[in-house]
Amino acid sequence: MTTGTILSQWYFHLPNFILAALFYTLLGRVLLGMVIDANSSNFIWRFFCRLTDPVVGLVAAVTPRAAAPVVVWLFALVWLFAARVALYFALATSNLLPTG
């Protein structure tokens, strides 16, 4: 795959990359959250929180308040995965998936 092909198919690669980055960063937050304090000043922890807080905020708005934060994070993972699958199928049904 050449660079020109990737740039011409940005409508698939850019949203897919952003969703994947959010998914794996949130997965890192879940795993790190098991061993680190929520108010930690650890740089990686703060980076994970800063990057994923908008997604967690959206999911928290539709999740019961009685749910623990880690449950909200796990629901956010599910929603991010569903968004990637929805993107794939939306482009597949429109015959816009990258080939090759």
Second form
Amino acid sequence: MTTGTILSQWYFHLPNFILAALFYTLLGRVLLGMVIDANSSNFIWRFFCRLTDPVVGLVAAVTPRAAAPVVVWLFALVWLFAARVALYFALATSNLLPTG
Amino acid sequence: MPRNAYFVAIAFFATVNGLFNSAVLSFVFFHVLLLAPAILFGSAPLTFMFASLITATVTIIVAGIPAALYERLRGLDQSDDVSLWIWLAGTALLTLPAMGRFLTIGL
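Please could you give me the other form, the form predicted in complex with the partner chain, since above is the form predicted on its own?
Starting with the chain above, the whole complex follows.
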């Protein structure tokens, strides 16, 4: 796929890239959270938290308070995956899905 | 009812739905293959297990929305028994389509 094709199909690639980046960053946060303190000043940890906090905040709003923070992060992973599926589905049913 | 009993029951229903709800499972399996092949090394068994896990988690998440809304409307700082009952009942309701196969096949 050429750069020109990717640019002309930005409406799929841009949101898909953002959602995938958030997904993998959140996955990194979950994995790093197992070995690092929540208040750590480690810059990778802080970067992961800063990038994914908005998503985690949204997901926490629709998650019962009984769920622990790490559970909310895992739920956020599934929400992000569902968002990618929804994007794919919406474009596929509108015949706007990139081909090739 | 003890708090852990709610969680065990919620996890049980979600597991049943994740394993036996073939319609949702095949939909999720297809999209996992399509959208996240890298994290599962392209392995079909791993993809199936991941799809099953996602389906079970989605069951818990969707069932948790009414419980979370109830907590926000009541202004609760912690989940109470009513909220956990809503969560459990929601999970059980979402698992109904899978119950037939579960009762036939079993774990």
